[in-house]
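Shown next as C-alpha cells: one chain only, the form predicted alone.
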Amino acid sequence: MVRAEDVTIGFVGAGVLGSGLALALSAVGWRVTAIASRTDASAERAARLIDGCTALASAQQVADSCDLVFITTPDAAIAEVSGAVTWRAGQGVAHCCGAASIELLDAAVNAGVAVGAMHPFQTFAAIAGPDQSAERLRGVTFAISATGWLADFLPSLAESLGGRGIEIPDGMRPLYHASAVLSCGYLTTLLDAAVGLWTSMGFTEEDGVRAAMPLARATIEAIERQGPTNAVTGPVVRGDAATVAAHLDGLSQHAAHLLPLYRQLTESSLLLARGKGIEEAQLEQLRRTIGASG
C-alpha cells in the first residue's frame, strides 16, 4: 500500500505544463523532488521555484529517484520516453496528453508499473511563467485514466488543487479532446471572425477586441451560471429570420469568407431555439433563410 504522504513526485519535461503542475502540486503540500528536461537550464529554472526539488540530467535519473513520474514532454515524445526508461515494479508513471489514454505507457506496463493519464481541461496559451500556469490549474477538471495505486492517487492530486478528476470511458477520449478544442481553439477562431468584422468596418483589431471581449466574457459567465440554453440570445432564438437575412446579405458583400461559418452556426443554433420555445413555423423560416443564402 502506497501512503500518499510518502510519495515522491518527479517530472520529465519542464515546459509550461510540466513546470506549472510541479509548482502547483508543491504549493499544496506534495513532495515534488526532481525534474529533468531537454535542456539543463529549463530544468534548473523550474527546480529553483520548488522547495526540495533538484534538477536532474535525465529521465532515468528522475525515475530512479521518484515514486511517481509525470512525463510532461510534447505528446509525440511520451511513448518514446516511457520506452527508454528502466522502470521498477510498484512505481507510478503518468502523462498529461488529452487525446490519448494509458496506451502511450505500454512499455511501463510491461515492467509492472502503475500507469495513468491526467489531462487538465485547460489552456496554457499566453502564459508568462510557471506561476501563471500553476494558477490556471486550480479548480479545473482533469480527465483521469489509471491502473493500480494511481487509480486513487491521481484523483486525490486533482482534488488537492481544488479540481475534480473524471474518468473518460474507453474510446471516448477523442470526443473529450474535441470538446476541449471547441471550448478553446475554435472559440478563438469564432472570436477572430467577430473581431475581423470590425476591421471590415474600418476599425483596428484592437478596437474589435475591445468591443467583443466584454460581450464574450458576459456570455461565458452567463453560461457558467445558467447553462447554454438559458444564456443564449440573438435573432435565431427570437425567431427573427429578417435579421438573419440582413446579416447574410452584409456578410456576402463585405466578408463572404465568413458565410459558411455563419450559416453553420445559425443552423446549429436552431436546437437551442427549439429549447427556448420557438415555434416550428419560425424555425422553418430560418431554415429557408439559411438555404436561400447558400
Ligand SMILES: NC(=O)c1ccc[n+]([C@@H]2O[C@H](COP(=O)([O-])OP(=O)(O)OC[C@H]3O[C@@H](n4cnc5c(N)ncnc54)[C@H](OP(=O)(O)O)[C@@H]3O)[C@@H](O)[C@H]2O)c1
Second form
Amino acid sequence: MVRAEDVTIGFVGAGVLGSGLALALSAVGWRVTAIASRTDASAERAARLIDGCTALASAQQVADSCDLVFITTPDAAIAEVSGAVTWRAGQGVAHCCGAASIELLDAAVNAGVAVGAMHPFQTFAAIAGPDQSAERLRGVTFAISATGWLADFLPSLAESLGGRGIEIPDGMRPLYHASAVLSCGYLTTLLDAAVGLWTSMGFTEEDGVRAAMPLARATIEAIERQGPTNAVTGPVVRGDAATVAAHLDGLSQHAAHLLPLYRQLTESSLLLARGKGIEEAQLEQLRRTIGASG
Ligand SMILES: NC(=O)c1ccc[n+]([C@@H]2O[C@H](COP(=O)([O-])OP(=O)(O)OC[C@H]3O[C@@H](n4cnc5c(N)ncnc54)[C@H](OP(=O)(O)O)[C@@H]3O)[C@@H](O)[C@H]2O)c1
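What would the structure be for the form predicted together with the named molecule, rather than the form predicted alone?
Below: every chain and molecule of the assembly, starting with the one above.
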C-alpha cells in the first residue's frame, strides 16, 4: 500500500464538481495526476489548471494510471463507467453522488477494489468556473461511506479541505438529502417568495433581491454563530399575534398564493418560539390566528 501522501488521484468527468474537487485537492497538496471526460476539451480545460495533471482519452487510462479514481460524471452514468473499466485489485474508486451510496460501484467491488461515496453538502449553482467550485468545497461536510483503505483516506481528504467527513447510515440517506434540499433548494423558494412581495409592491425583482440579501445573509450568519433558536427573530417568537394577523390580511389582498406557505412557516416557528420561552397562552393565540389545530 502506498503512503497516503503518495496516492495518485484521477477523475472521470470534468464537470462543475469534478474540476472543482480536482483543483481543490491539488491546491492542498494531493497528487491529482489524470483526468478524462466524455469530451476531450472538458478534460483538457481542467487539466490545464492543475500542476502535474494530464488529460487522458478514457476512463480506463485514468484507472490504469491512478491509485484512486473519482467518477464525477452525472449520477446516471456512474454505474456504467464503473462497470466498463477493468480495475486493479487494491486500487480505489469513489463517486460524489448524494442520492445513492456505494452500491453504484458494485462492479468494481467484484474486482477487489476499495469503494467509496463522498458527497459534499454544498451547491455548485451559478458557478463561474473551477476556481469557484474549489472555493465552495472549503469547510464543507461530506457524507462518506467507504470500504477498505478508503474508509480512512476519504475522511482525510475532507479534513484537508478544512471540512469533515461524516457517516450517514443508508436508511437515513433520504433524511440527509431532505436536509440538503431544505438548506438549498427550498431556501431559494422561500427567498423567491420574499422577493416576490417586492414586485407585488411595484418594485423590480432586482430591488427585492437587493433588499432581501443583506437581511438573509445576516440571518444565516447569526444562525452559524449561535444556532437557530438564538438567531430567530420576528413576531412569532415575540408572541405578537396582531402582527401575524396583519401579515395574513396583507397577503390575502396582494399575494394570496403565499398564504399556505406563510401559515405553515408560522406554525413551524411555534417550536422555535417555545424554545425561546413564549407562554402557552401566546402560542395558543398565534395558533388561532393562523387557523392551526392542536
Ligand atoms: N453540481 C452540484 O451542485 C453537485 C453537488 C453535490 C454533488 N454533485 C455530484 O457530483 C457529480 C457530478 O455532478 P456535476 O454537477 O459536476 O455534473 P456536470 O457538471 O454535468 O459534469 C459531469 C461531467 O461528466 C462528463 N460525462 C458525462 N458522461 C460521461 C461519461 N459517460 N464518461 C465520462 N465523462 C462523462 C460530462 O461531459 P463533458 O465531458 O462533455 O463535459 C461533464 O464534464 C454527480 O454525482 C453529482 O450528484 C453535484
